[in-house]
Amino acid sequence: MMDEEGFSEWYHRMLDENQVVDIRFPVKGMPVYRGAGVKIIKYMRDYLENLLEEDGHEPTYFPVVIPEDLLAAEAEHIAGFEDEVYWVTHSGITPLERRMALRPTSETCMYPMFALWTRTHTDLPIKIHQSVCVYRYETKHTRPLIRSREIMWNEGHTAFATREEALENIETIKKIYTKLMTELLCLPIEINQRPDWDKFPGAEYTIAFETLMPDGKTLQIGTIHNLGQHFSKVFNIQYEDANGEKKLAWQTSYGPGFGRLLAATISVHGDEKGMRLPPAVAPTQTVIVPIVFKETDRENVMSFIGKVEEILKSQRIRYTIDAGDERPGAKYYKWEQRGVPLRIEVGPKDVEKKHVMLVRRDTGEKTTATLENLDVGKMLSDIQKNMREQAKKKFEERTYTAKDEKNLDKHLGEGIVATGWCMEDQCAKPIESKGTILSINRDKKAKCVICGAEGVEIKVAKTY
């Protein structure tokens, strides 16, 4: 595990050596995002939109800007997004009759047009998506894809006639995060039910997705809230049942953050030698690296590369080679800090030999395979898996339990902390000036890690 510091200088460096985003944007949280970054996020935005369009939701883009009486007729939700709202206010320098906030996040947007789109129960459920960027004016200290104020996210939405459909939803949708988070990012996370204190503004109640950083820090990657009817109440979403009777929608809404997801698939999987990325979503799968001493080797040994190459097109492998000027060496030092899952060493020997030499940036293991028996894509396939493994050993080490407050002390910042809290706001708040409360298990007793007193089980992190 790095400390803080120790792991901010590494993270900067590798965002910015390896082209995943440039902060020097003169607005402050607004990164631009490069070559590396774009394309780790539109591995990952692909893979989601398609598993939430195979369970039936709908593609669409609303607008950026929400007027203020609509971002305003949810008392709750406008007071969880007041002090972080972006307003548009003129059109040159004309006064707009009414401000326009940019989208904090799209629920007073999208529901006035789901109650023109609902009449009648045929007209349910709705299931809608959208990848765009929502604005937020972070007053913390921001970090780079970590704490934006330009956030890149999936969004989706939905409203259905029953409680039940709803809850059903819910579980899908832990299903489809699930599934991009540790089959796709080989991130490990956990799922907790947020405290009603820390739940989405006009929620019922607020899921979250976790991960753990290097520094100890668990990092939020995705969100699931209830809606339950607040917003059907607010927006007049109705349908009319089989038997002619008016009832409002259940609803539900979600996003992971692209940037964020990004941030923890670099940080979660990086070692001392940079980056390492998962297979599924890295920009060059492999590099091949030709190794030529001599000119008059060049020409066997690029040739001998393009069979290679027939090999990697046909296996849909992204590759690139490296025939640059410089060192073997460099060029082993620089595709390794870019994480590039394998690399292929051709050199005259190999060509002698007619094999490849395949190094694994997972494990560093060195192996030959001939030309018959390359099959980079099962490599790369076992790489995927390794890593995903790596990443759930790790995490599961940084799960600690406290009996007492010096062991709570002990562990905080070093992962995440099961211990018990009594429930009584006193025994709360120096709980919370140690770290933050993820999630309580009423179902499960423990006693007061401050106190004594019998109580239940709760976990806690240091967080972002």
Given for the second form:
Protein chains: 2
Amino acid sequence: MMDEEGFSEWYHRMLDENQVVDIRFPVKGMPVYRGAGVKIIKYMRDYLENLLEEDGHEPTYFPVVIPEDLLAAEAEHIAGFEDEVYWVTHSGITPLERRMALRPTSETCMYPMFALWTRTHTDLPIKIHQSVCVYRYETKHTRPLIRSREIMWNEGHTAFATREEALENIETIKKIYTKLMTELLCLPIEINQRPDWDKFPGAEYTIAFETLMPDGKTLQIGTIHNLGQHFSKVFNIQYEDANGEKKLAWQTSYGPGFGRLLAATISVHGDEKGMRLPPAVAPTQTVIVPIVFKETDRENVMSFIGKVEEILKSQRIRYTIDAGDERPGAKYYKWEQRGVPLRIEVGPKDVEKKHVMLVRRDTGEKTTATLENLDVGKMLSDIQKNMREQAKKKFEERTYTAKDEKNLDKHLGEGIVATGWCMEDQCAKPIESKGTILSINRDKKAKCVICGAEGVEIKVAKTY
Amino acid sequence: MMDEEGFSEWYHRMLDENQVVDIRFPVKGMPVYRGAGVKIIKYMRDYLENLLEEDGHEPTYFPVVIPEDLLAAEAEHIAGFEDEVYWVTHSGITPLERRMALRPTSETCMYPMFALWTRTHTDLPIKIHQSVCVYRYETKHTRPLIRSREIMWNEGHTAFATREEALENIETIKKIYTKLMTELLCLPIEINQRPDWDKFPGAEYTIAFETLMPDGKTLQIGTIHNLGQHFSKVFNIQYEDANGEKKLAWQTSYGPGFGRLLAATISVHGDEKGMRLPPAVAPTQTVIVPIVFKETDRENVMSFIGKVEEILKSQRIRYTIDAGDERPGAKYYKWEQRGVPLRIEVGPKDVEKKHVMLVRRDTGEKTTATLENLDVGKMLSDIQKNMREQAKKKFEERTYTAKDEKNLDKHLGEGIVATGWCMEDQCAKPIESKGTILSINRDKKAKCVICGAEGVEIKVAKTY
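For comparison with the form predicted alone, would you give the structure of this protein in the form predicted together with a further copy of the same chain?
All chains and molecules follow, beginning with the one already shown.
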């Protein structure tokens, strides 16, 4: 747990010093993604796209611009986005015949095409995805990767013949996103159905994935929307069923934010030494540091490292050798800050003993292994597992229940707080002045934290 | 060789019926990329990015918008692009303080950051790349994948301490692009240095890669620009050399167009049956067609196919089984049109003989193989090699030399024509009214095709 200011300082330093993003690009809210950032996102993207494609999603790419008439076709949707879209109005010095928005999300540009692709029930389901940027002119304080104006994500979009299939798809996507977040990125998550006032513009309801940042605020890292028939009605996505009757399709859309997932991965696992990257997404999984104080030792050490390299290659490990001029201590410091999960040290004594020294970033634990016993793949998967467990434990420790306002006040800002709400507007207001209502569990009774009347359980947190 | 109209009809039908792109998106020049198109581009992108990163390029992502003052900083550059950039002018209903262009290429948004990253000679070289779309409001007739207003590409950008290193980098990129085009996509290419009047705005010179389309026109599929110190001067990319002297960096930039590479791959290898995809980039490398006329045969055939599947899986082949209700002939037709390199047929007689029937898409050749001898990986690499050779042969047959205007007229529109030019403006005009001068070879003498005076060799073609 870090305070807001301490975390913010740490976070910005990590992004900068580890070449994740550079915020000096002269457009507010649009940083430059550098090597480390792009690589981690690439691993996420490939992992997610594979899962989606195994589930039958087709990859696709839709244009970045949406003509105004399409964006405005669904009333709730345009009302939700009209204040924050960027408009393209000119080409060269010539005004365009009609303005086009930079996509804030792609429902309205995709679904007219869905209508063209859908004739009979055999054309359904449609399940597509694309990894692209979307654009939202955030008026709130921007923060790199967390609240940007250019947002990297993957968006999935579907059309089904029945409501049941759409609901099934939502369950599948829940599993896929959970796998991405917990298996690959070791992030502990909660899945919450948002209150009605917080749903996606044009959706029946929205399910959100959140994790918890070190300063006690939750970060929404993905959403799934049940669109019902709102958009299929507007865009006329109709199919002929087996009896020749015309019916409207049922739709869902969803997306995790790659920038936010990156921010969460860096923040949730980080410590006072810097980043700690889960091995599965670490651009460098292992760094080899030669320890050479006397020049006469160099040849021996480097030739032994050559053998280590062969092993790492055969185990398909992403590794680097830091043979630079810095002192070993400076190298350790640098690679620890960059979050490299495993360090291999080789000095003259190690060569003598025919082993290497292994130092885990997650625990700091030091062990040795002979070349015969060097199973880096196994060590990395142990680290991956341990990091997942460590993060889960921290997350669970910061889940609270508050029976009264005093307790609610105490724990808000530390984590996610379960409490009660009578479902009356006048009690929602004071709660939402303290934090955000993440979800309302109508099946679970609880006394309202404000007025004490019978109510239902809600989850509240301070949020990004 | 097809005539222009015949090719155009064939090309559009392939894109549509094989779900490569859908041109019905309601913004001119911006089609929707569908499954087959996105997958082929993904294979290209991954292959290219790997080669670039092996050469030390870091992946990166720069914002899609470029503030007007940056875009306009280099005079030749803005003059070259100002008529065709899209301008973002508003967010919501509020005019932006300064207009921003959708990137037409990223020199002017990247190089101010290069200046921040460069202090001393140890900060160089900078070599980065990104796979993104760029935006150009083409006023010429648009054509899907070939002349679009949203262009998918990979762009590489560098800064070096010396001109020699920049020149070396150009040679490396020539090799990498050649590998992408000829090894992966089996495309025959020519590399030509463009005449001065045709270089990239702001470059010292431009090298272009072109291939030849079935209608006899060349298609430019990639370029490399030697930027000299034009941009480093404007954006102040300075480094301190080993002696403490301030010096300007030397720069290059380059990019192949993924859309055009896709267009070329489809067109160069296609035949009257449809697409023929090089195995390395075929989304489906092998289709298995069960031949079942009697229901009683089904179980036997499908269980044998199960064994074939195991083999394909172990050989990491991208395959599909077409067990649908259509007749085998209809299936053959469909998969041949989609360009699947190899078809495996299994009927009751094949099961009896314990073999499968193999049909190559490139030659139509039919062979059989027992399960023990089924090496699909080897067959696919033979097909890849044969397609490369077939295409190269066709390309070479369509390379001409013209000594007089009559011959030039005859061969223009069939392929690339070498001829002579006296280097005078008044003779360039009539030549360029017939075709485009791709390159000027000052080292090779040739008589001017117009006036007959001593001159140098040029290459001319009709171009896209």
